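Heads up, the chain below is alone and in the form predicted alone; it's given as C-alpha cells.
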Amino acid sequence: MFVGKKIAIIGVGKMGETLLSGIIKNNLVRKEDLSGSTAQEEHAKKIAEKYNIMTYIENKEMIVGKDIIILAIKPQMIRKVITEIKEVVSEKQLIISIAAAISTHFIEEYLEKKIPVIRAMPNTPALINEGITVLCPGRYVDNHHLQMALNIFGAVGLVEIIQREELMDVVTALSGSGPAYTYIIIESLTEGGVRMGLPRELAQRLSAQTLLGAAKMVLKTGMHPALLKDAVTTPAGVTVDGLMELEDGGIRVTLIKAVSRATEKSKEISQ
C-alpha cells in the first residue's frame, strides 16, 4: 500500500476504470485517498457508486492535494487536459500518462514546470490482469517514482521499463496494437476449423486455448520460439505442411510490415 499517498485518475474509461480497479483490488492506496473524473456527469455517478469513491467532472478541482495524477485519456484531449491543470499542478506531484504517442517532454514542456513524468503503454489485456505495460520515465523522475508505477501498473499484469522514449512508438505498434492482431490470427484459425467441420465453439476455444498456452511456453522456459516451434514440427508430420501454407501465405512478413507500419503511425501522431 502507499501510505498516505492520493491518486487521482483523469478519464475512468476502460483504462482508467481498469486501473481503478487494479489498485482496489490489490489495496494500494484506501478508497477515500482514490478519485477519478469523467466528462459525463452520469457515468461520475456510475463510478462513484460502483467503486465507493469521490468522481469529479472538474479535472483542476480534483487533482489539488494528490500526490499522483493518471492520465488515462487520448492523445487528442491531452493538449485540453494539461491546460486544464497547469495552474495547480506542482512539481511534488507524479504525473503518469497512458495517452498514446505522447512523449514525456511534450507534457514537461506544456506544463513549464519540473515535474516527475512517466509514460506508460498498457494493454488491452489488462482488463483480466493478463496485459503487459512498458514504463518510460521523462528528466525528473527517481526510483521512488518509477517504483509507484510499478506498482500500479503490476496490479494489472506484467510491466518493463525502457529508458529510450522514442522506442516508445515501437512499443504502441507491437504490445498496444498487438492484441487486435492476435484476434485476427484466433479468428483465422476459428474459420479454419470451421471449415473442416469443427463446431465454431469448439474451433474458437480450441484456437484461444492453443495461442495463450503457446505464448505461456514462451514466457515460462525463456526458449526462442524458433525452437518450441521445431519441437511441435516432426519430420513428415502435419504440422509441416500446416507451415508451409502459412510462409506461402506470407505470415511472418505480414505481421513484420504490422508492427513497422504501425510504429510509423505512432510516429505520426507524436508529431
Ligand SMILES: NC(=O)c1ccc[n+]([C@@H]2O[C@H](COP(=O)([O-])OP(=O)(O)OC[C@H]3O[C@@H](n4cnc5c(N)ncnc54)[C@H](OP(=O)(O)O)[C@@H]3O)[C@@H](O)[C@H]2O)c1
Given for the second form:
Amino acid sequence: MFVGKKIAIIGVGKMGETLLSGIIKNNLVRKEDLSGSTAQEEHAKKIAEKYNIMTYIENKEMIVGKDIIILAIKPQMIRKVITEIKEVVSEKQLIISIAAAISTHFIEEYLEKKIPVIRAMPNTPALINEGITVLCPGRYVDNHHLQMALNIFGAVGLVEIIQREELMDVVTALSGSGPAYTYIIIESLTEGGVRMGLPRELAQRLSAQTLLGAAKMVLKTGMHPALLKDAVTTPAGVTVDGLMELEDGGIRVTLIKAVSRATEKSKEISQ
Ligand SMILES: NC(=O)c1ccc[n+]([C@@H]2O[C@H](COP(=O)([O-])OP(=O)(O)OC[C@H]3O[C@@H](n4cnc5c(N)ncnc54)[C@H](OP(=O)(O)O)[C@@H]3O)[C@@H](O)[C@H]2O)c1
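Just the form predicted alone so far, so send over the form predicted together with the named molecule.
Full complex below, order starting with the chain above.
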C-alpha cells in the first residue's frame, strides 16, 4: 500500500537496508522521498549508488521535512543520535525505532517533546519478505501513525501489534533472535542426514524445506503443533524413535531456556 510520505532511515546497516529495499521493492514511497544515513561516508555513497536515493552522514540535516524517521542504529548509538536530532525533530514527525531493548518511554523522555514513537521488532527474514515484526505504540501515537508503520513493515512480512511494552523483551528473544536458533536446528538436522550418508546439499534442502513446510502447516491450519506431530508419528514407526532421542536430549527445555535467557538479557540491556 502506498504510504506517500517522506521517510528517513537513520542507520542503513543490515536491518535498515532490509527495510529500505522492502520500501523500494513495494513502491511504498517515491525514491526521491526516501533517504538514509550511515556513520561512514564511503558506506553512504555505496547505498546512494545502489538504490539511487539521497544519503547523508549528518542525521540532523537529513530529517528536516521528513514525515517518518526510522531509527535503525545499534541500541548503544541511540542516545548519541537522539541528542543530535533533538533540536530539529518536531511533533509532526513519527519516529519508528527498531533498536532492541530501547523503550518508547526512553526516546520520548530524551526528546522532551510529545513526539509519536513506535517501537518495532522486525527479524532478518524481512530481507525476503518473510519477516515478522511486532509493533508497540508509545503514548503519543494515534491510529494513523500505526497504519503507516503497518504499511512499512507489512511490505516485508507479517505484522503484529502489542500494547504492553514490557513484552517487547520476550518478542526480541523469540522472533527477533529466533532466526539464529532456527539456523542451528537446520544445520543440525543437515548434519544428521550427512552422518547417515546423504549428500550435504540435499540434506540441507530437506532440512530447510521441512522446517518451512511444518511452519506453514501450523500457520495455515491453526492446529496445535502436538496434533500435527501426532499425525506424523505412526505407532511403532520411525518418527517416534527420533522423537525419543529429541526428548532425551532435552530439546524442549533447551529451547524454552533459550527464549527465557535471551529475554533476561534484553531486560538487562534495557536497564
Ligand atoms: N539484525 C537483526 O536481526 C535485527 C533484528 C531486529 C532489530 N534489530 C535492530 O536493528 C538495529 C540495527 O541492527 P543491525 O544489525 O542492522 O546493525 P548494523 O548492520 O551494524 O547497522 C547499523 C548501521 O548504523 C549506522 N550508524 C552507526 N552510527 C550512526 C550514526 N551516528 N548515524 C547514522 N548511522 C549510523 C552504521 O553505519 P556504518 O555502516 O557506516 O558504520 C550501520 O550501517 C539494532 O538496534 C538492532 O537491535 C536488528
